[in-house]
Amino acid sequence: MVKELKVNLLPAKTFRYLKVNDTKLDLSGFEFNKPEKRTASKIKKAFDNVSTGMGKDLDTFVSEYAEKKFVRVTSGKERKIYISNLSQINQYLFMVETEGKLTVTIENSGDKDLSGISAKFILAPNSKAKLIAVQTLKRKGTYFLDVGSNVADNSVFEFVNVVLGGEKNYVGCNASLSGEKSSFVCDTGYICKEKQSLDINYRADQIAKKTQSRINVSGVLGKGGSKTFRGTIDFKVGSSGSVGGETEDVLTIGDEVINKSVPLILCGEEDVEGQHGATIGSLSDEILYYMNSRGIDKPTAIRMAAHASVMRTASGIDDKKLVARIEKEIDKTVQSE
């Protein structure tokens, strides 16, 4: 009987009475059959040398009772695919070679108790995956999405991840960039209210010379919300001459709401530059005034900025019905606010 996954994991751990170190991912009240379709074992073997950013506890329980599903990009093609018929534990394996080019659409809505996806990708030589996961399920339960990725010589690894919904939202992406001027590339966009949590994690190993990765987190707490960031950057030995940074922005636009963001940047090589920053806080007295003058009352600026903070990453997606989704989404949950 699964309990309780020890998830999202600092590499470097820091005072245990900050409660950052971790956090608890529990599946007591859910039941789990295992699937009867098994995945070849030369390919189990090829996905299992790809981490998470969600840890080792949620892999070997995803690969225990997760819908298993494997999708091949040959050399030089291109394959773009959409998902939202889910399961309650689902995961996908994608094989991306050399020259290929993939776009995964991930939409997850609906009215769920547990809704899980777990997400892995290996990209060959001058290959490029990119992966859009839109979350706006109704405000109960416990949705996790769980990503890992080894990109290779050239090649580029995308995500651009949106939370609008769920109760208890637990989010983990690792990036191994093992072949030299490899990519990675991360944009989240989130609204917490309402006794909405998120939690997430996300690393971005710098193996490889000439490596590059980009984090940017920016969201909307409201009344009652809570979020914790994690922002790895490990820069690691012979990875000279890589380049990482992670920003990170936060809206308040209620009380009573809890943020703990924890940016990291670890350095096993000198020749490396690594940047991070974060703003937090609700519109300035100043800003408000200015709208005010433009006719423009003060629940208008404050929707107006919300809207525009999680616009932000939606901006990424290409897919232009997906994204007026995500905006009437945003302007449903903002306007309650």
The other form holds:
Amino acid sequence: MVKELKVNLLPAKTFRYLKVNDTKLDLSGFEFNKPEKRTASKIKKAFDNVSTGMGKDLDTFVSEYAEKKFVRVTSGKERKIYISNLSQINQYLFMVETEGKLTVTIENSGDKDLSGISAKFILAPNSKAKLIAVQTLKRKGTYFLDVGSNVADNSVFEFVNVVLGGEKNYVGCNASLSGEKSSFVCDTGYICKEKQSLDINYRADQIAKKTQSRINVSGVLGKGGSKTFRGTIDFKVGSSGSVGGETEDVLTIGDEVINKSVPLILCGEEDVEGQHGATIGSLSDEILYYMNSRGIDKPTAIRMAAHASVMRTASGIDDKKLVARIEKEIDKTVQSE
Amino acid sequence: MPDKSKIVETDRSLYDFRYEENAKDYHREKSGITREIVENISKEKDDPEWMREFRLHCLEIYNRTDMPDWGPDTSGLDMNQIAAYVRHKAKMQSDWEDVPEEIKNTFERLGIPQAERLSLAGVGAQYDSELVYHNLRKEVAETGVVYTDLESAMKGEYEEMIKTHFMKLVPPTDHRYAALHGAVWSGGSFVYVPKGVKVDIPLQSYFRLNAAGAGQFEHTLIIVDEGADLHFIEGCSAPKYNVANLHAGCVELYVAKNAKLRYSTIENWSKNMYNLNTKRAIVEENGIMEWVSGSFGSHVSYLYPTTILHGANSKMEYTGITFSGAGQDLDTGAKVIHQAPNTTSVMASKSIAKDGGIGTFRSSVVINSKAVNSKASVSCDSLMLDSISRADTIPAMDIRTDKADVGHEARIGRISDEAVYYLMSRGIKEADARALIVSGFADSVSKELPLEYAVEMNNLIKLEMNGNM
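Switch from the form predicted on its own to the form predicted together with the partner chain and give that structure.
Let us now look at the entire complex, which starts with that chain.
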């Protein structure tokens, strides 16, 4: 019987009183059945080497209880996949061969008590994969999205993540940049309010030479919202010439918020450049005054800023209809603030 | 261009020396931490009863408290091999001429009496577990400033004041080494600056741990009363041994309304030292706390000066530099807790890692729901001088109000080849060019120190850099 899983582990632990070294994913109220269909052992073995952001406990659980869907993009081909019909626990395994291109869009909406997704990617040299995950569930229940990728020479893994619904939300993403000149680009936008929580763990393992990573997280915390962001850029020995950066912007628009941020840069290599920047706070009086002088009142100015904060992430999505749906959902969410 | 070459050990003879001592002149408790040892220390120090009970209470907490599961490896520290109390049999003096010869020579060589004559309002010098010298300039004493050893103060007119403040900011339950400190503490200073008194030149305490396989557990308690102003400097060093030494001191600082305290540390323990020190300040309304910290020595360091901004409009600033060389794992940084409205904190840290050293910047900024309109800024720059070293930054923020303004930035990188090339094109040797760039990198810290200490810090940087080319 599954009860609690330890997830989103910080790669380098810190002060215990902050309670950010990991978090608990409580699955004790749910029932799970093992799938009848088994995945070919060759495929399973290949993807066992892909570490995910939420960690081993969850990965083992998903491997046991989720029915796996395997997608291969053959050399030089391009595929676009749209997924919306999700069961309770889902696992997708994507293999992109040399010079292949893959875009996966997962749109998760509706009224669910538990919705869990695991997505793993193996990218061969010179390939590209982009995962777009949009979650607009009703503000109840538990949601998790656990992503992992192994990225070979000259390949790029992109992750665009928008989280607007659910009540207890957990997201993890790990990119192992084991190929020279491989890249990881991650953009996340969220709104959390009224008992909603979001726990994030992103990690770029920069293993090979001249790798690049960029992690951007931008979101809005309304009254009663809670967010924990862990972001790690890990320059391993041998990653010379690599560059990594992470930025976080949090706009607070209500009181009783809990806002935790732990942006790590771990560095075992001399010839690298890593940086992190964060801004956390409400709209400054100067901005509000300026907006007011242009005829925009305070509530409208706050709604505009909140809208812009999340839409920054959504702008990385090519599907215009999906962007329009996200925009509508953002407006609905910030309207009530 | 000359090739880089490595010298494993730099010349540290300025600090790493030891004069001959006669064991008969010293009292040394047996190694380990037991009730018997704690009671012996209490008896040696002629503690008041409340302190004896407090020590035993701390020992109980120590025995049931686990080690933190984060930070550098401390498995090389075996408490059964550490003597918690070592003291010279001579009494504390207020004239250097009366201090035993070998101890006086040690401090002379470290430049302490000279510094006292030139630029200090008062000096405390601790050798192993006890103070051997304490003096305050007459004109400063006449303003009502108290600067004395903690043991004397505890038995005299300041007993109640000490009872009220001692280990109240750092309770023994804080962590395992805070409990250990409470059980075996010895030495350290008590400073009281009365209302409105501004001490123009700094006070300094210097700690020397000369005994092999020993611990130093001094306690510094400073109370800066309303509207008062003080700069306190702390220095420390030790000769290197092949066995582990332990420093688990404790610093408690009380900064009253409208008061200001600057606490500067140049830490240069030997590279067999486990430096598990705890420093904490509480700041009342409009008060200012400033930390200036240079960490150069120790084998392992856990050091995060903490500030509690308790009064509205109170402020803290932390400026620190850490230099990690071969065999060193220095985990340093700062912590701040904003508890009141309109409070401000600024942390600026620099760290340099070379020759396989590990430098970690670790910080914690907590802004609670009452601390509306507070501001916090954290910046951390790390410089890697080779690819066998490590530089990690582990900052954390926990913000519980929507009305706060928090900024954080961190950068990790190497010395730019272009900058070295430019300096070399102006006739500067590569080694000097690199040392110059590192000194410039550390400039924001050295300019916060009095001139003599800035010079000492720059000398330490040069000393470390000499081994790098």
